[in-house]
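Starting off, we have a lone chain in the form predicted on its own, written out as structure tokens.
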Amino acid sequence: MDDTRFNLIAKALADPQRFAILQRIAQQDDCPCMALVDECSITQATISHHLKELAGAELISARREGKCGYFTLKPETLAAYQAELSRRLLSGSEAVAPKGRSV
């Protein structure tokens, strides 16, 4: 997994609201958008933004039936991310810190 994709997934998972939405989607085979709107205390527009970020990171897939969208977790993306995270954390290579900071 390249750095761009790894960082995109990490960013998608880092937001607490987005992570909560992903958890709700993971609990069902086909999670309807309206269920997310009903269960979350945020606006439909904000949920749509989070869903777009999760789909862009390929953590979920989406399908439409009429006006309703349905979302499904993509476990293969999560598994690839977990494997890459483990590889990066457990490899013997030296960690690289952002400028001005030491590791």
Given for the second form:
Protein chains: 2
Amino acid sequence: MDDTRFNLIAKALADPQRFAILQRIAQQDDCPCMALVDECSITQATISHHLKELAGAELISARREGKCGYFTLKPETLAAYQAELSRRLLSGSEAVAPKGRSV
Amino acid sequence: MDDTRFNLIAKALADPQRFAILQRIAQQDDCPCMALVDECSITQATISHHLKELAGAELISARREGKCGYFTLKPETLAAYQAELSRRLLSGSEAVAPKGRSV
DNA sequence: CATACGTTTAGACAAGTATCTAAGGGAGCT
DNA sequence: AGCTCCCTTAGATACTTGTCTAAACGTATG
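Switch from the form predicted on its own, shown above, to the form predicted together with a further copy of the same chain and output its structure.
Zooming out: every chain and molecule, the one shown earlier first.
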């Protein structure tokens, strides 16, 4: 995973409101946008902005059906990020386990 | 892990320069401050600032010997962060594995 | 003691971004 | 077609924060 993508994901995870949205989506596949608007204390516009960043980091996928939008966590992106974190920090001076070469 | 601490760690990991410093420290226990100054293209003051944030997030521990400072990664904090990430996002609607109760 | 060296702190500045309001689009309903 | 509903985009604003310079601090050493 290249630095740019790695940092994009890290930043996406680093805002509390945005993470709360992500956490809510993680609880329910195909989570409707309306649910997020109802449960978060920020405006629809801001939520839309955060959703765009989460989608940009590929932490979620978006689906549109009629007027409504639905969002689903992409667990493989999260797993890739965690693997990369370990690869970069926990491989230390000891030889790195080369099984995760670039998820 | 409470939200504040979780977010503190996430933010500490989200800046490229700061992460580069952390990654350098991860490669060498007791990494001297001077090494960071030499290898990074930012001023000593900024490095000191980043080190303070990393230490604040308990991602590193600091040691002082004479004039020089030495820093070491705290892998347990990283592991706790990763466990919390999984707990919050990957436990989904399925019953959460309750073995990691609050690392 | 004075000086030099490594580091930290203070203060300032600029860039990024989270947020809001207001306006724009698209999809369904009447 | 017109209206309403859900969502996105545009533009503005305020706050956060990464960065620098300059000054201060602590520790050795001449």
